[in-house]
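Only one chain comes next, encoded as structure tokens, the form predicted on its own.
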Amino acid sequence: MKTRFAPSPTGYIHIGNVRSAIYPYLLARQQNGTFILRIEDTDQARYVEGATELIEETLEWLGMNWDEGPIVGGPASPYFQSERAEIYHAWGQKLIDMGRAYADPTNAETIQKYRDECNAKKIPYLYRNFRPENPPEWKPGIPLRFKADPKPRTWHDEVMGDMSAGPEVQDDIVLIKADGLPTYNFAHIVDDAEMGVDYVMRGVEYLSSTPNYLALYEAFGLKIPKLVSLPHILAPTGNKKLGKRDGAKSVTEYRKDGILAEAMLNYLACLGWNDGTEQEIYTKDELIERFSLPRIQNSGARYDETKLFWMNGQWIRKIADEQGIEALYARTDGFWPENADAYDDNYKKRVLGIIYDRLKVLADLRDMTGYFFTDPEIDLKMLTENKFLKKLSEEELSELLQVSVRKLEAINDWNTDTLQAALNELLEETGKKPAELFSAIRLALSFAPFSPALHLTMEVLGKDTSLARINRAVNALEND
């Protein structure tokens, strides 16, 4: 069983068009079957250079391995629709051959005309009704078109259920362009069919088409291969189909955002298919297993981006709680801030270790942990505006730090336990509520609005760095 997924290379690679990918490879690999990569790149205006090597890029960091196509070649080769126009050529000349198809030299100015006379009249405009009468012989420089034989059609969607249309939709569609590449309509009909193709899996606009589709496979004798068309990804509005201007951002900007791979596969699959259960979190290996095309909605998806960020955080975790913290710090590079370099990998995995519960991208790790390197601004009003604080005068808050530095310092053994012990017996001593005292010695540490649990994070900065810090406070408030 065979699978594609037959992007074209102009520009980045969209939400939309990932998820187009994931279905074929989920299938393929439950299937034990074969994913075939593609390159649909004929329509040369539109081509943008890199574009190619970004959906390898992409498609590799999702796990998604493909068997046949660019790099990795294969028995249909090439994969790439512009080294294959002699293949079209050939198909092209079958249908001549048949009666099926023919030179058009109809230029776009008299063709405009057609529309308009229709226009004109109100009625629909069909190139059919306007065949040249004594076409030329064909050869590459002059466009292909076929020649239709309209009658109502009837097919099967995998996702849509049974289909019909008729024949006022199917018209004399252009083949091979006059720059001797083939349309997309010609073009994917071959490339299946050459490639033994069983599954088309494409986007619902192309339903439309279909019929067309049809008549293509009929005059050939081809088996026609399972459809199904994917529900349009929608705009967080729901009213419309996602588009750039509604906030989703390319595939790889979220990766450079600190999205992991499998959030984002993740996130993709459940987009407008579920297994019928309540589960949201699953690995590659479980969608593989419980992929199946009849669990596709035929409805369009909403796109959430506050839940790809809250699915990325359980993967936070669940990398970090099953593998380990090496392997979550393993994919931080990159991710920490600019002071983070003049500290060891052990000391960033400490504060990896008591940070990572609470990020939702990696790129978090760039506000969230700043103060572990690099001694804080200091910001009187984080203390004395605090929610806890603010009923305590600046001279109580000097106080009560100073209290504590006189406490800690006693501490010989500077670990998570001690720490606790003795933060435990400062709120007995200063009969001070944990939010009160907490809030005074974190914010005198970190300045921060967030860090993780108190003797944690001073574990972490160490004996030296938290006194000196809460001394820095002290003086701060005496000559503020």
The other form holds:
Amino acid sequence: MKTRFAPSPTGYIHIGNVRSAIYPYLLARQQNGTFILRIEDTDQARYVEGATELIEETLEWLGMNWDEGPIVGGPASPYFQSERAEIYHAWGQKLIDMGRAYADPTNAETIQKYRDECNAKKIPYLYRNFRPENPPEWKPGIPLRFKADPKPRTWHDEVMGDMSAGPEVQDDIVLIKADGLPTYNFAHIVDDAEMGVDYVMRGVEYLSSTPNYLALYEAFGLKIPKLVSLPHILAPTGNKKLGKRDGAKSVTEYRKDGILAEAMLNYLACLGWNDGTEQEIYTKDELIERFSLPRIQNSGARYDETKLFWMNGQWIRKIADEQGIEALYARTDGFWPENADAYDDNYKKRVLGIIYDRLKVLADLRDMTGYFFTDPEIDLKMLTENKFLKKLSEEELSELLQVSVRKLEAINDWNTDTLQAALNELLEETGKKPAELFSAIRLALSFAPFSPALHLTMEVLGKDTSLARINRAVNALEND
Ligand code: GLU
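What's the form predicted together with ligand GLU like, now that we've got the form predicted on its own?
Full assembly next; the chain just shown is listed first.
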């Protein structure tokens, strides 16, 4: 059993591209089949340097290894369409020999004239009505066209159900262009046949061309692979397809923001598919086990970035809780604030250990952990205008912090237990509410909108830094 992912290397990998890879991957793994990666690079105008590598890296990052394709090779090598010209020529020749294809030297202006004529007469434009009478012999430089066999056709799509189409949508499509390279319409039929592909899973945008593909399968006497049209991914609002302008970033950008591969895979697999339960978090192995074609939905799936971020937060916690903070830490390279470089792994791991449950993306570390590595800028307004503290005068605030310093100074063994005990004593001795006392100390330490529980934060910062920070705030209040 073989499935394939057949991307065009355009340099930009959007959400939909990756989802088109996930389903064939899951199906192949579930059925102990073969997952093929084929690079559809016959559109020279769209070719982008490095785009193939980006596709490979993205699949590797997501943990979706391919069994045949670039790098690994395979029985149907090469897996780059641009290197398969001879194969397409041979298949084109077969059609010529059967009388089912012809060389077509008609130039673009003439074709446009045909179109205009049809428009003027308000009749549908079909190239087969203008088929040249005496086509020349086919040679490089002349496009090769299919000779359509228009008739009613029916087929089954694994997602869209039973389909039918009339002759009016079947035409003499171009098989090989003037540059000698095949069109997508022709190349994928040849490749899927040569590579033994059983499931053609791709975006629903190819559904309207399927009648032409059926004619080609028929002409070659090929068994029709299972056709699986994946629903569109819709923009967050309205009824249109998700586009670059709808706020969806490329997969590469999400990766740079610190979306985890597990979360990306989980989110995209569930965008247009569900297993009928309420479960939302799936590991790759669970997805492989549960995936089923009939449960792919046939209507558009709405893209929801908030959900992706939520899911990523779930995955961050899942990794830390199930595999340990070490495992999560291993993913955080490049996501720390600049000043963190001066600190060792052990310190950063401790910071991560108390903050990870607040992260949505790993890049949040950059904004949320700065004060663990640098003395924060003093912003007295944060203290004086805080909703729990604004009823205190600056003198009262300063006094509260000074009492706190004295209590904390007395701790010999600086750990979370002794810190918690000292904070409790302070509450009793000052008669303050926890929200007041803790906000005052927390802000003096971090000047950040939020931070982990106070005893944890102070334990990681250490005694010297904690006391120095509170004293700084006291000085600032005194000198204000
Ligand atoms: N190269 C096509 C694309 O990127 C793939 C369609 C297919 O999977 O057959 O849209």
